[in-house]
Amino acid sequence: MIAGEWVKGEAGKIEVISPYNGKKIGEVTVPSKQQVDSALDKANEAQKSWGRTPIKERSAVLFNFRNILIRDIEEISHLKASECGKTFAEARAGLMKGIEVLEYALSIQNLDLGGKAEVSRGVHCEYRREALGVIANITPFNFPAMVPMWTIPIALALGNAYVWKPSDKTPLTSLKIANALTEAGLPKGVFTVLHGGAETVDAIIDHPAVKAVGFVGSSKVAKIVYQRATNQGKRALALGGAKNHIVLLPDANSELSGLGISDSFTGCAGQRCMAASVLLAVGNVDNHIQKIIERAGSLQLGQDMGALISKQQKEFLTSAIDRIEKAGGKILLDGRKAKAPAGLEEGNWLGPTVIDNVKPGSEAATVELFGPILSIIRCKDISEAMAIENSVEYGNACSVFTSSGPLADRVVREASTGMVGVNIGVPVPREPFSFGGINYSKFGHGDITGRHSLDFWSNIKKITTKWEVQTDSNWMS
């Protein structure tokens, strides 16, 4: 989308296959460096009649925006789990989430006020919040309609253009959101959604026009990315990988943590950043990895749980379990063995696999694989385990599963992430309270969504008025 309208790329299609059935459902095209510039160059246009406009008055486009969606849910759901994989109900549940983003960004125009105050006499300083000008977000595959929510309601609340490059593999959802946005009054030029692939990420990030770059993928492109944008000064937010870790103590409520352990490393099928990646089994915990087997063995695919993105997903996901077995791990549920729906054989399927006896510092231990694998490592004290997440080089969730306060807090405390659960498998921050990582998670300052985010995309001017001479006036006049 250029200028609100739908323009054919001149730089080629990308084919969109679902991961159900291995079938093409739709296409795309791509635009040129050319395209990409004269988008850029307009929305750039188009932002400065947005950004003076009152934002009592952008909100109320963004309250049509939340509208239509709610209407059409159904319909984009559907389509998102077809292009990724998920089920209905993950897709479902990622748009909901997204709306919450986009009802606290109408919540903006209440909470963020901007400050006036006398601070000598004679002397006023106050803050307004303006635009930062055109911003670009890039968005994965996994969740081609949240992620991209997280940023696009904020941004344009607070008066920026968007430009939205989502996922070649889930570009589909974003022509949905794009007419959404159009059909609720956004003016035109102020959105623009452009395909592509590397090629068409450089021409966004280095376009003059672009003032801040998010993103969201692994943390090798991330770190590509953030360091693009910000050698031309541009901000950046990039974030990316996890290995996130599972504390689980012999006091955990097994019923709590059987559910909250399995449905973490199964949901989305195991596709998604916040899953859980290791459990950290300390002391004797065999009855509750017994209840985690026994819910992951039960879900059915294509009905409890999606597909993953692509064959080479699936095949580098046996690959690596074939590995992690010879090097000695212990396959509990092998998912490898599960049975694919009827009728959907060509499907890119991997049940929930369970592995046991995985060492520190192996590939199941350190390595992100993305998928619905749970890696098991047995602890014989919290402290070992505790060393064990510290040492892996991301830092984006940790839970811990007990019924002791202590030792939850220990676990707060100690753990090297962004993000910390207790008796809670994926710990998402809900609005206002903002969502990020830290260490090779993510590169940049602050969190991407939330009252954390208002700063990274927007400006903060500072005004100090004088009107008259003081004759009472001292050194701060």
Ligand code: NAD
Contents of the next structure:
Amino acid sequence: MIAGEWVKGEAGKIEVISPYNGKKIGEVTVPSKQQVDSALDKANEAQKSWGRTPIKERSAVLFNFRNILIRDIEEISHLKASECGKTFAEARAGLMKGIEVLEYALSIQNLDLGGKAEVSRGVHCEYRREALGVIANITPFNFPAMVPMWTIPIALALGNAYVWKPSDKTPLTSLKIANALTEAGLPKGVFTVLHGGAETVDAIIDHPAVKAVGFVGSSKVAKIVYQRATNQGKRALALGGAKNHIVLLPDANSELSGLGISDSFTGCAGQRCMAASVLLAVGNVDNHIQKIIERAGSLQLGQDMGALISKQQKEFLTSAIDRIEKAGGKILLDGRKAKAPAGLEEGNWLGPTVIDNVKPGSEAATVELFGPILSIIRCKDISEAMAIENSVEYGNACSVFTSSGPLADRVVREASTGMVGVNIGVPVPREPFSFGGINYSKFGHGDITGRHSLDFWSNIKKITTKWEVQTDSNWMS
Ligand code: NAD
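Instead of the form predicted alone shown above, give the structure for the form predicted in complex with the ligand, please.
Starting with the chain above, the whole complex follows.
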């Protein structure tokens, strides 16, 4: 979408293939460099008046946007599910989480009022939050609505023009979101959607009007995008991949850990940056592991668990399981043997897989696999478990399952991650708390959502004022 209109891209097209059945479900076109430049010029023009629009008016448009998303939630969730392979329930829940961010953005008008104080005789200091101008966001395939919704409402509420480059694997949901914003009354040009891959991203980052770049995706690409933007003096925040650990202690509640850990590595077929990947089993926790396997083994593909994004990803994961087994891994639950749902045999299905006896430092212990695979590393105590957790380069999430407050607190303190959970398998902070990892899971400073994101998506202008001559003070007071 360029200046409020759907325009045919001149640099080719992308076919969208459903992970459920391998069939083409749609296509989008890719803009040429000239089209990208012209779109960003128009966004820059449109931002000038959007940035000057009072925040209460901007919020009114976003409030309409919320109501349209709620009205159309079933339709959008079906489209999301069919292009990225999630179950309908997961697709719906993802959009609802995005709407929570939108509701938070609606509160900025009442909560983030700036500040003013007399700092010396007759001298006042004030700060005001101002829009940056045009900002860009590049998003991954696995959350076609939720991840974009982390940034769309907040960046727009703060008065920016928003340019979105959705994943080339799941570009269709963006059409619904853009149309909803138009229907909500967003002025033309304030929201732009540009499809494509690296070339489109490069053209967006390099355009002089783009002041800040947000990115969510793999760490390899996050680093490329971060470096390209910051080399040009632009603000950038690039969230990358993950390898998340769960520390399971013998005193854990079996029901809580069985459900929490199983849902964490199987939800969204393991294709989420907060999914459990490595279970650090401290001492004898076999009864807890049994519960995890029972729960994961009961899930029906196509009903309780979705499909993998592509045939290549399915091949990568099945061959990774083969390699891990050959390296000494003991398969406790074998997703390679899971049956595809009837009529969907051409889809990219892999069942939940649990592998015991994984060694620290091995492929299963260090590489982001991004599928429904849980690798178990046996540890004699918490010190050993935390040393393994700390040795992995990523830093998104770590969780502990225990009944002990002090032991939980130790894991919270020692985890080398931006987000930690206690008896929660997927410790995603909810608004107004902000989302973001550390280490190789994030390039740049700050978080991408919540109250800690406001400073990233805006400038703070500081104003110092004096109106009267002060006879009892000089310039040094
Ligand atoms: P990806 O890095 O392949 O793609 C992400 C985006 O970058 C897409 O829009 C893609 O078109 C674009 N892109 C691809 N190559 C590029 C290049 N060379 N230059 C510029 N842009 C390029 O990621 P993906 O496969 O879509 O998503 C899965 C990854 O995203 C996983 O690693 C997952 O952990 C991560 N992820 C992280 C978070 C988080 O919050 N940290 C959230 C969701 C997903």
